[in-house]
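Below, in structure tokens: the form predicted alone, a single chain.
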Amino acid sequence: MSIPPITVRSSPVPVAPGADGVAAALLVEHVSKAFRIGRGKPPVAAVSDVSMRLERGVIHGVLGANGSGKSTLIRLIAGLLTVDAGRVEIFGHDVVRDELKVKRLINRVSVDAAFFRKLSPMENLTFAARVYGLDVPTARKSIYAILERLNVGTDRVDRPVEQMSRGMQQKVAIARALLTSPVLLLLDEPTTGLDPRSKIDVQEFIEEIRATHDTTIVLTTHDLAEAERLCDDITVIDGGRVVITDTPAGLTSSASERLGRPATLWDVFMAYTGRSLDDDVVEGEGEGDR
């Protein structure tokens, strides 16, 4: 079953053209963010001079070890944190100056999605529909269709969320994000900790969202096979800085030249950061993904 067309806005947010007449889906220019971690200690740089430009309809991966600044970058793009320097634009709208317009264009799914745990998926999603000013009867039809596509059976729709598995809860979080029909979807490790079947369901759904809704997607993940499958381009960050951006094929080709043998994305990450993707960045090297 394909995802049905979802109309959630009474009036679309206009896209502001850039200097070249075409607005990027996402423009991050020289963005930096630091955090104070204690009295008398200097600020710790979480994101340092990061720039990227994404066109509409692409899936862009961000790879980095724990604490490399991935989640901070996602929160800066979402407007949940303010930048210390630089700027972020969503389809030509500044995330600070045009906050309300931007919020109508984006949505975010994190690894620690929050719910009213005593309520059911339908109650949680209906509440979200009301918050966004959607027509509830129409939204309920979309909710059923999206949950069905994610293999969340009708027998689970009215059970309390706290009785659902981690994988099922994450599917509900993705359904909630799609309910607002975002043109920019931020997925912060959406499949971390999921069982293999749930992971495949979510990956297939991400591909279908892009194909049917022309949605631009930013994906952070620790799953290199997932990154290679889903992403048109990948940015590797280390210590809050971009070390390389290229297509998956381009990254492995560059690493192969450096290593003198065929390389995988795992080799790419090791070659350009000097660490394993599962390593934690120690205090002072980058910001913990909190």
Second form
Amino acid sequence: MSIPPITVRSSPVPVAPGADGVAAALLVEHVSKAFRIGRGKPPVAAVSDVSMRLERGVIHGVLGANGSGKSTLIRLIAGLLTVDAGRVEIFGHDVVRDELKVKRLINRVSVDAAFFRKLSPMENLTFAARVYGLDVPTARKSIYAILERLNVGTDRVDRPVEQMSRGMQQKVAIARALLTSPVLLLLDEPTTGLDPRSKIDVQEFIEEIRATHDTTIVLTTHDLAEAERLCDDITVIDGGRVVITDTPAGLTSSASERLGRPATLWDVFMAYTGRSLDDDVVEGEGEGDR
Amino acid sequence: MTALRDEVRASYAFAERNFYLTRRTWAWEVSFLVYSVASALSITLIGVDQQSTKLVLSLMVGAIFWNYLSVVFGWIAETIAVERWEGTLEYTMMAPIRRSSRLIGQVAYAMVYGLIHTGLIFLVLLVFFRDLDLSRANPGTAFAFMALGSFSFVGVGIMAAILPLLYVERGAQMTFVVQSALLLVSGVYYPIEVLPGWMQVLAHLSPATYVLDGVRKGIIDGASVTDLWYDVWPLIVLGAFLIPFSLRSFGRAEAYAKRTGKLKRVG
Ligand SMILES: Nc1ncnc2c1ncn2[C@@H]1O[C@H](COP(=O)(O)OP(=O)(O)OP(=O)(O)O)[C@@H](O)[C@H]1O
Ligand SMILES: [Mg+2]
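Please give the other form, namely the form predicted together with its partner chain, since only the form predicted alone has been shown so far.
Below, the chain from earlier opens the complete complex, with every other chain and molecule after it.
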């Protein structure tokens, strides 16, 4: 069981330097997005004035309650939604202006593993390989290697996806994203719905990617142990706004100062996403419509 | 040059995937073929009842051509609708390929599928009506018009695909509106002269009108393409307009979907 042969692209990532000379892996600047949900109703502010900067190679966690805007933020970065205000840059390339260039650099795994369910994982992933311009025989080998690494039986590879359990489908979705060797990987709740062992498979794999590849990762999760284990930095968002960004240790230590007792990420989450507990972050607007 | 190669390769990806889909549902494809043969036959038999060889041929051309258009439209709408439904559309849209590769591959597959499907129906009809006098027919003309018309149909197909892109629940069914409008005004089963004046104006805007007229004159009167220049040039003009126009329209629909969050399925 060797490390899957995900080849880092031979050509270095084209970097357009920012103002300070070094382009961030991901730069989100004052980004806002609101959705109109019907005539006469006020728009829902899903993401409000969010800024973040990720250096190359980090795993950056995004935590927040249901409906706080995490997936919307991921979609804005992925170019699946257009920003109302602000801008997103990936390695110095604007996601709108340099659309094709940016698309080569990123991939995304979302909480639902979307596939052509009548087709097999191999057929779905071959399609992905082709649209990303990969050499198909090589890609097929990587597909086997990645799926094996994630403990998906290779006998599954040629049977329709609809016959797989949700967790297995999720692993295939992860394989699809990794196949294209993204330098920025957007993971939107990649382990939600996985059994404990499968979760560990995926988490170890994420660590392995970080160790062996030059990949920058944005990770949203509701599993705080996972966030603590994997993330270099964490941004907590609430009602579409950034509440705080810090290292996991920094977050817990400031929370313990406030609480006057040892704190965990759980305390941090409760403090920063429960409005009544912390009057610093009470802001009336931007609340989700869930 | 590499741009063109990438484009072709990406288009091929879509064609291949749609082929995989066909392969998975072959039993349905066979029953659909039986259905199409039966409906083409029943329409053509109207001509037999009227004891007119010309009417038999004319209805046959109409039925076969209509089948072709329905199949092509059906495929285009269906594949986009399935992508939207399954949620794969978001992944497809993240791929580093041009919109044109994404659409043209699907449309090209639909056309090849449509040609095979229609060709099979044609064969069955030929066997069924084997006493039919086809000695005057000019198959070259029929092919030329099908090929020429295809450019316009790519355009119309892409525009029809906007509906399932934006309306996940019933978008594919909404493309029936486009189909039935074409059926009504293009003279599929009757000459357009029987239509009221304003519908005849629409008839002249429909590429199907010229294709049908060309194919019929080729099969029934043995006319050659050069005799039918008045049907050829409108098809060239319509094709040259409809392809870029439809790609632009689809692009605007995508931009609208990205602005309003219409691409999202779950999560
Ligand atoms: N396409 C859309 N159309 C309308 N409203 C949307 C759309 N996508 C998200 N929203 C709204 O935006 C807000 C943020 O949603 P989002 O999916 O980003 O939350 P989330 O943090 O990912 O939640 P969860 O933890 O449940 O996944 C919610 O109020 C949601 O209803
Ligand atoms: Mg979400």
